[in-house]
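Heads up, the chain below is alone and in the form predicted on its own; it's given as structure tokens.
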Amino acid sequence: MKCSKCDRDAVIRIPYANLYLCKEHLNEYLEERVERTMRKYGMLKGVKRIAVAVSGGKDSTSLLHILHRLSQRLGFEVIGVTIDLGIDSGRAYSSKSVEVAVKNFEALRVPYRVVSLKREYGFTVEDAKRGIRRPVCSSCGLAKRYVLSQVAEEEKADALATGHNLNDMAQFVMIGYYSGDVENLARLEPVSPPKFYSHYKIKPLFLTYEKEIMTFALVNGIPFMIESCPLSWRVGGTTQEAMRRKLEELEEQVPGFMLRLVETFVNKVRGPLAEKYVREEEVSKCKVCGRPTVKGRDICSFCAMRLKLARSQGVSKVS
């Protein structure tokens, strides 16, 4: 098919806007889509620095050269952030990961910071795996939030940006639904204002499509990983894979059902449930690193897992 703007080759359709688009009017469109998302929901109010959260994977690496390019023209910087988490299991997974997210960043030119998990912190995901009773990507989850929030606290961003996209969203509030999570799902939203940091979380992808920054990786050439983490193969189980693949089979038969459904959510449903359920938490001071921590706990949930881990080899105290 042509392209629906000019005479070129189309290399994706867009079913739910009745566009076929080239290259170059994909790149255009999703350019628009951002930066009218970040418009719409307050992400670039007062931002100058952007820290972005890059894991190697499809959606951050594509969010890095977009919010790249709208920095030439919007005028704030962009920071590359990634970390090591030490997920080997005979891939050398975290490696390769490491290795494709400071090639986007060499190629863009963009400066760019690397955490080494094990060094910086004394453990990896893999010792988290094995060392406590905890589900792994729960452990991975509250070491990425730990050391990207404190990364960007000390790059002095005023804003970090993650890859979650549209598919993503559709699924966390489905899946809000079906568990009745609704604290949860009452603090699932595309901005996060500063709660213990002085930064806001934004996801400027949240209302664009897996296929749509797929096929932008794909035709610009960006250099992405395509193996998923080893240890999380079978994270989640049947439940949220069945929910995502019936979304899926909902977009085919009726375009635009995702995008409507987070749109719907964002704006008319989150605010009450935020009313009703959300309470905001008084803040004191960790004892072991200093960050932010709920008033009422000495230790931050990041400092007790190191804790445990530590315990677990043997070792009282870290620092």
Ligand code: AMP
Given for the second form:
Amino acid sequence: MKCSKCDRDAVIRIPYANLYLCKEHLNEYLEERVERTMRKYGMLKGVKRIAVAVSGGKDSTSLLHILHRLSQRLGFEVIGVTIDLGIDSGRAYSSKSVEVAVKNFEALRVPYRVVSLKREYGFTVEDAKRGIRRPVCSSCGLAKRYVLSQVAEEEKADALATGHNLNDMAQFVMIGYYSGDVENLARLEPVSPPKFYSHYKIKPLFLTYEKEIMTFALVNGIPFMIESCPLSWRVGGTTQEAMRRKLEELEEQVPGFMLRLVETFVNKVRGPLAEKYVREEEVSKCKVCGRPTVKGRDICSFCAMRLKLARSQGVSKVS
Ligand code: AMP
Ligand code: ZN
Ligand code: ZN
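Please supply the corresponding structure for the form predicted in complex with the named molecule (the preceding block corresponds to the form predicted on its own).
Then the entire complex follows, led off by the chain already shown.
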């Protein structure tokens, strides 16, 4: 098929917009889409420096490339951040992810930080899996949120951008409805204003389909990791994965389904949920790291996790 905008061969079909696009027009389409999303949802207001959280997967590496392309025209700087989670038994998953992230930072010549959980905080996600009695993905998520906010603050970034795409958001919305987790639903927003810290958290790809991002990464020869985390793998798959597959089937039958689902949620449903279910939390200071924590708690959940792990390893103090 030919591109709907020029004579070149198309690399992708975009059913909900009734378009076929060549590589150049896909690039233009995605840049415009991300710019429009960022403007519409206020992701650019007063933002001069964006820290991009890069895991090495297709979404966050593509996000890095798109934001880098937009940065000059829109007048912001980009800095890359990648966390070495230490998931290396067997397939060297984390080492390879960091390598790929750094390859992208250097190819684009963006300044970057690599943070090793082991070196800077004394443990790996594999240690957390062995030493903490909670699902490893939840310990890993806590560590990523803490470290990414910390780096964004240190680097004086106005915003911290993650690579969550439209398919991720649609899945979160449906899982939230399914489980009735209204508080989590209320917090599911494309832009979270600074609460405890001074930076926004933004998801510039939240209205972009996974297939478009995958094609963007492939046709532009962007290095990325295809493998998924070996610790999150489960026999038979999870409810989340089943929901994701069903959403993809629905999208085939009703082009634009996920877009409508997520836009409706963000524009109409989330606000009233937040009003009803989100209470302003008072803040106090963590006695270990000095960072903000929920009032009434002496130490933050990240430091509590570190302390537990240190105790299980026979160390009595963390610094
Ligand atoms: P996940 O929670 O693994 O689905 O990842 C969601 C987003 O978090 C990614 O798109 C990245 O922006 C960011 N992220 C995940 N893992 C890392 C990592 N190891 N280092 C930096 N950012 C990450
Ligand atoms: Zn074209
Ligand atoms: Zn703390």
